[in-house]
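As structure tokens, one chain now follows by itself in the form predicted on its own.
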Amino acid sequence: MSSGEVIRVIDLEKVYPRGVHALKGLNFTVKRGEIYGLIGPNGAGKTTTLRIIATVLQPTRGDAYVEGYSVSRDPDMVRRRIAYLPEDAGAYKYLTGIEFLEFIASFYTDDRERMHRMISEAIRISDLGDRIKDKIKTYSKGMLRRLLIAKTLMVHPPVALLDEPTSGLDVINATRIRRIIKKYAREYGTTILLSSHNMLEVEYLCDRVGIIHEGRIIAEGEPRKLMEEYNAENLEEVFAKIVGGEK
């Protein structure tokens, strides 16, 4: 890997049982401090890609590297460098929000001061107010998502893998979370790989995007340059022209 690359995906393939070929030789890189977006239709391979990089799934062929460590050969070293937020993530519903944050923080440090800083930051990110003291089972989907984003970012991971980060959030909270994600990349140098169906979100957040279709990257670049190349007013139009075959 070159000095500026944090994630490198090389000829990645994933074949599920019954011959479902989810990834068919995927290749891309993500630079340090970059926000890279994977966009594509349902079933294109976005979530599979994130799961492999997060070491949740094993690739069938090819490999992915995080800061030079192979997800196949060095999964423990990869896990130390990433924080992963799945789209369908949950939390322990009988804990309060603050108890959940304390529980997660305890995996990362036994230093009380550092733990306090983490939890304070997570409380700020989640913006749940006094509801942080309520049991998670009483939270709405949006409140739970805010808590989960907070626990993912509070540890200041070198790499954050975010699958549909603002799923279930209203416009106000989604906008706020996007600003926080951008802040982590710009101010803390966090490298962010995210998947989203929200083209406005991707256009606002991402330095580069990869359009994935049927397990391969079929177009890649800065959102603005892709819009110029495809004579489109927004990224949604680019996506429709490339994937949908619009003229």
Contents of the next structure:
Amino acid sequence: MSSGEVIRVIDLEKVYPRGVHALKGLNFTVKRGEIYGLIGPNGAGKTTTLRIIATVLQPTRGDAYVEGYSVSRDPDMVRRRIAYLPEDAGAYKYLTGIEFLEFIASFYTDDRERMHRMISEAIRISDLGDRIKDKIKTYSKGMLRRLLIAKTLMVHPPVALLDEPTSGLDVINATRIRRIIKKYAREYGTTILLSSHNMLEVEYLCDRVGIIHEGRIIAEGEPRKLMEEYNAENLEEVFAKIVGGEK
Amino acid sequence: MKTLKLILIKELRSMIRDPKILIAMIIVPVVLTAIMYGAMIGFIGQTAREALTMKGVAAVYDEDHGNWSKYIIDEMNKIGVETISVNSEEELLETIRNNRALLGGIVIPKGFSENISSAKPAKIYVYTVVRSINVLALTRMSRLPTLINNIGRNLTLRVVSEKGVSEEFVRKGVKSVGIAMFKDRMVYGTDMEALIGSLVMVSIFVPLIVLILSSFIAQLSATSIAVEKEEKMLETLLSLPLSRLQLIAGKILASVIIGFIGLILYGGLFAWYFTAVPSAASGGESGVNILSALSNVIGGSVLSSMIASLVGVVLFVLSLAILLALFVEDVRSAQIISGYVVLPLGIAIFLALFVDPASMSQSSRIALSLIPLVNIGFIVNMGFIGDYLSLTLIPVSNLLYAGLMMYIASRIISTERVFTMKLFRRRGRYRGLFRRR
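Given the form predicted on its own above, I would also like to look at the protein as it appears in the form predicted together with the partner chain.
Full complex below, order starting with the chain above.
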């Protein structure tokens, strides 16, 4: 693993118990401070890849490394270096927003001062104001997603894994969250690996993208370069051309 | 221990704020206790009525040889109780101890008839051997004291109607004094009907409390895992730097703490119940201190072993519920699965009411005490018959099973099986429509 690489995925394969072959030898790397987007249609293998790197699932073959630690051999070391936001994540409805943030922060630090800083930052990121003291069951979908983005970023993880970060949100909330992610990655130099089937979103956010189709990366590079290479106006066109076999 | 503490605090906060839990902890026990109160009063009344039509044999030491002592014996014979005459109190004790078929024995003391003739209160001593404390044995045991009480009451009424009697006689009349013989000791001056009623309740309700509480906290712990899935937090939790064993232990501990608060509520209600039922059943005359009665029957050291057994069983039920709940997708499935865990416990308790371990060999009792869940039903009986080996094996085996279940659960939650394996896979409503022909 070279010094600039934070995530390295090597020949990753995943076969689910009922024989579904979700990943068929995935390879890519993500550099420190980079925002890397995995894009592709539903069922392409984006979520499976993120779940394996987040140590929730285990690879069938191959491996993935986070700061040099293997997800299959050193999952505890990997967990200390990542913060993961699943696609349809929720939160404890009977806790208040602030109690939920305290709960998550407590797994990363015992220092009251540091925890206080994390929570203050989360309140700023989520922009929930006084509603942070209300029970989570009273939050709208947009508020909940902002809270979850905040809990993921507040711990200053070396690597943030964001699965469809704006999925199911209206335009205003989605734009707000994209802005938060971009600003935070630049400010703190956090490496972000995100997945999305919204290719316009990825175009706006990512330094590099990997187009994933049927469990394999079929194209990789900077969004602008990919568009130039395939003579396309956006990433959706790039994807259509690659899958359709045109150039 | 950090994860344990964090999970515990989070679980307690969520549970206390959940209105469903308050309903389960306050309304359900009150309703259940009211139902049991009514049922038990009915049961004791029925036992008393059955005593008047019973058949059997009883030993009698008639020290009085008067007309009223003859009246007592004649009344017993009329009802169908055959009497065996003995010549001393020692002989009576030996006879009823060695003959399991006897209902018990009575001693009519010298001066009994003279007292009644001069309208003074008189006593009859009723001896009962407590051999086992399962429901059937206790019900049989209660018949002689109930019969003698009834005959004494009739005799009092007859004397009152035939003679001008003293106020003291009207108040006290002919009284039976119970003497219960437990293994190597005797408890004198006992209100036998009330004592036996209380023992019946102990043999039924101690395990029943465990059943109700286990069911409640098994449901709490099983749903506490399902809630993580339903609230979409499991994936996040599994990616956090936390100990999986402590995650499981934290959830179990939170359920145990809530269960303990429930136990205090149930305990308060049952404490009232144990004193109110014997008193109501004996016409409000007297109640029996159930704890001292229980202590007399099985001994204080056995009580502590019983408590350890109950803890072991509760932990086992909880960890089993957690283990199974790892594979369900939602709270409703978790509730169903916790029912499957508690059901065998209910069956065990029911069976134990009618099985007498006293008549089994030591090896059978040991085998019985090693069967998880089933063994809980025999704790009181093992204690009573003094089988300390089996009594020790019950908590030890249940604690070991609980530890094993927790370990397996933590191993499973460390793997992706918690994500990929489902016990209750929901079938789509329109599944058949898409089947290929």
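Positions refer to the first chain, counted from 1. Values in this document were obtained by computation on a predicted structure and should not be read as measured data. Between two forms, the rigid core is the largest collection of C-alphas that superpose within 1.5 Å.
Positional change of residue 175 between the two forms reaches 2 Å or more at the C-alpha, relative to the superposed core.
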